[in-house]
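As structure tokens, one chain now follows by itself in the form predicted on its own.
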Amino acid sequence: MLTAISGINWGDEGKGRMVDLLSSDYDIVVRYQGGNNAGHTVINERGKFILNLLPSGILREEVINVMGNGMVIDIKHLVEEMGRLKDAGIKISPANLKISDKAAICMPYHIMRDCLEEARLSDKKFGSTRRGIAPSYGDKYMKKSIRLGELFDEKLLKERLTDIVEWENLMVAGVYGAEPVTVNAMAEHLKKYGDMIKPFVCDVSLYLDEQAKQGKKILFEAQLGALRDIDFGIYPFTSSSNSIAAYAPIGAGIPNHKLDLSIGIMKAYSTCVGEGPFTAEYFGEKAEKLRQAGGEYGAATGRPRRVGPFDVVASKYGIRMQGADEIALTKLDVLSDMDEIEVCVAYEKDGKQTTDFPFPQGLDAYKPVMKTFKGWKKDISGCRKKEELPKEALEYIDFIAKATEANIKYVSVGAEREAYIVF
């Protein structure tokens, strides 16, 4: 059984919480793309955890966790993240964490270039987290990456690093006028943190292929959402990797296997971290009220998330891009205090309405078309059965399901692991 959990919208939908919940039914959890530029927040009986790189299954002792070849890994950040979890009593060893030898390393010069480019762009910036992700993926496709498997051959690593640093400095110093990086400093970085990571590095592709053939249940975990996908998102305000479910077997290392199930995650309202078009965005007091109610601040950066009503147009598109067989609707409880709840049901441009998601570069010309629903004005955080929800909440869920053509199976009514309802 191969299942992917991915985001329907702009990211921050609550994927980590759902992976943590559903991982009890799986043997292996795999992160298949992205870096430490986003985070998954998980709250369980052990406390609150923010994971940037590690798969959310790391919080369950019986689950094997894998970091796939589709990721770009900042080894310093990974060592520090592992340390924080170990300090909190989470067991991490090569027995329950395996890292692909084919994953690219996000280097200090990638972070430097990311920051330099955002500064150069000024008010035209893409909203990067400045953690080196775009330069890392750019170098990967330029064949300029250091991969984790290279840490085991010091002679070859030094040769490649020397050539790559020379090339990097053409940009760092030659283009941006910054202080050039040195081979020795980069070699020391790889030695210091690489030695701590090497025990976890292996041929993940071979391991997962064997496990899948044995019938083990594998859960693939994405970062961000469909609208941040490099191909299908709001380009160029996207991530630099494929966050769609179809990429999961490729980014994990087993392109010879196919998904059995795609589970999409979307909030009962809309949120967005970073720059780019966000058609149904709220502003001012209305935005701040929803942001405060939902605790909408980025897990990786702490940045206040942009917020708005549920967006039918964007969500219907995201469900199609993710090929979502089932949907988990999260944070329904956040709307409980509202007298009225708005939903963006269409986009309008030049007097014409559409429910089809437009070409990204033209999104700024569209305005949201709203429909208003009566709120339920009742605490639903204790509900555990569909029948316990207020009539207005059920009508809201039913409308979203029909409008987006979604099969809503899970509805979360609180941040805790068990605060959800199966429909």
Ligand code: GDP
Contents of the next structure:
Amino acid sequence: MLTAISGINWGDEGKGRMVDLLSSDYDIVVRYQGGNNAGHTVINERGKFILNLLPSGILREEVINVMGNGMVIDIKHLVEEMGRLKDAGIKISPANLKISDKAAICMPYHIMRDCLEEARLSDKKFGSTRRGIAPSYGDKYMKKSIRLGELFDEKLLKERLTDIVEWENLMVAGVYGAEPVTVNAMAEHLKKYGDMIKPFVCDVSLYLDEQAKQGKKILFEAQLGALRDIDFGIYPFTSSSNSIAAYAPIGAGIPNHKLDLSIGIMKAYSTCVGEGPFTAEYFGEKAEKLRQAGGEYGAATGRPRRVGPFDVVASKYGIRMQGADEIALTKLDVLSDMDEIEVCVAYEKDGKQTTDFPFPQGLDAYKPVMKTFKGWKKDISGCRKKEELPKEALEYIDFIAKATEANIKYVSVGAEREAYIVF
Ligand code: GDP
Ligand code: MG
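Form predicted on its own already given; the form predicted together with this ligand follows:
Everything in the complex follows now, all chains and molecules, and the chain you saw is the first one.
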């Protein structure tokens, strides 16, 4: 049984929280793309955890966690993240964490290049988290990555590193005029952190194939939402990888298997971190109220998130791109204080309305078309059954489901593990 959990919107839909909840049924949780640029927040009986690289299943002792070939991994960050969790009493060993030998390493020069490029772009910047993700993926396709499996042959590694560092310096020093990196410093970095990571590195493709054939339940966890997918998102304001569910078997190393179920996480209102078109954006007081209510500040960066009403156009597109069979609607409780709740039901340009998501570069020309719903003005965070929800909340959910063609299966009403309703 292969299930993917992915984001329907711009990210931060509460994927980490839903994976934490649903992973109790699964034997294995896999991350298949991205790096430490985004953060998942998970709150459970053991405390509050922010995960950047590790799969959320790491918080459950009986679950085995896999980091796939589709990821780019900053090994220093990984060692530190593992250290933080271990300090909080979480057990991490090669028995419950397996990292693909084919995953690319995000190196210090990738972080440097990310920062140098954002600085060069100044006001045209993409809103990168400056964690080296875009240069890492760029290098992967330029075939200049060092992959984790290379850590096991020091002689070969040194040779390749020497070539790669020479090439990197053409950019770091040649293009940007920054201090060149040295082979020795990079070799030391790889030795220091690589030695700590090596025990976890293996052929996860072979492992997952065997487990899938034995009928084990495997959960794929995406980072970032459909609108940040490099092909289908709001390019160039996207992540640098394919975050959509269809990529999960590839990024995990088992392209010979098909997904049995795709669960999409969709937020009851919209948030967007960083730059890029965000058609139904709120500003000023309206924005601040929603931001405060939802605690919308980045888990990885602390940056205030841009906010807006639920967006039918973007969400319907996200559901299609994720091939979502089931939807978990999250953070409905955040809207409980509102007298009125708006929904963006269409985009309008030149007097014409559409509910089909337009080509991203043209998005700025569209205005949101809003519909207003009556708020329920009642705390719903204690609701555990559909029948306990106020009538207005049920109407809101029903409208969203119909407008986006969503099969809403879960509604989450709080950050805690048990704060959800099965529909
Ligand atoms: P992710 O990147 O998709 O995993 O989401 P983030 O962790 O970045 O952001 C989601 C935030 O909302 C986290 O702080 C969660 O603890 C919190 N959260 C998740 N679901 C709910 C919910 O139903 N209600 C409330 N109030 N908070 C939630
Ligand atoms: Mg997040």
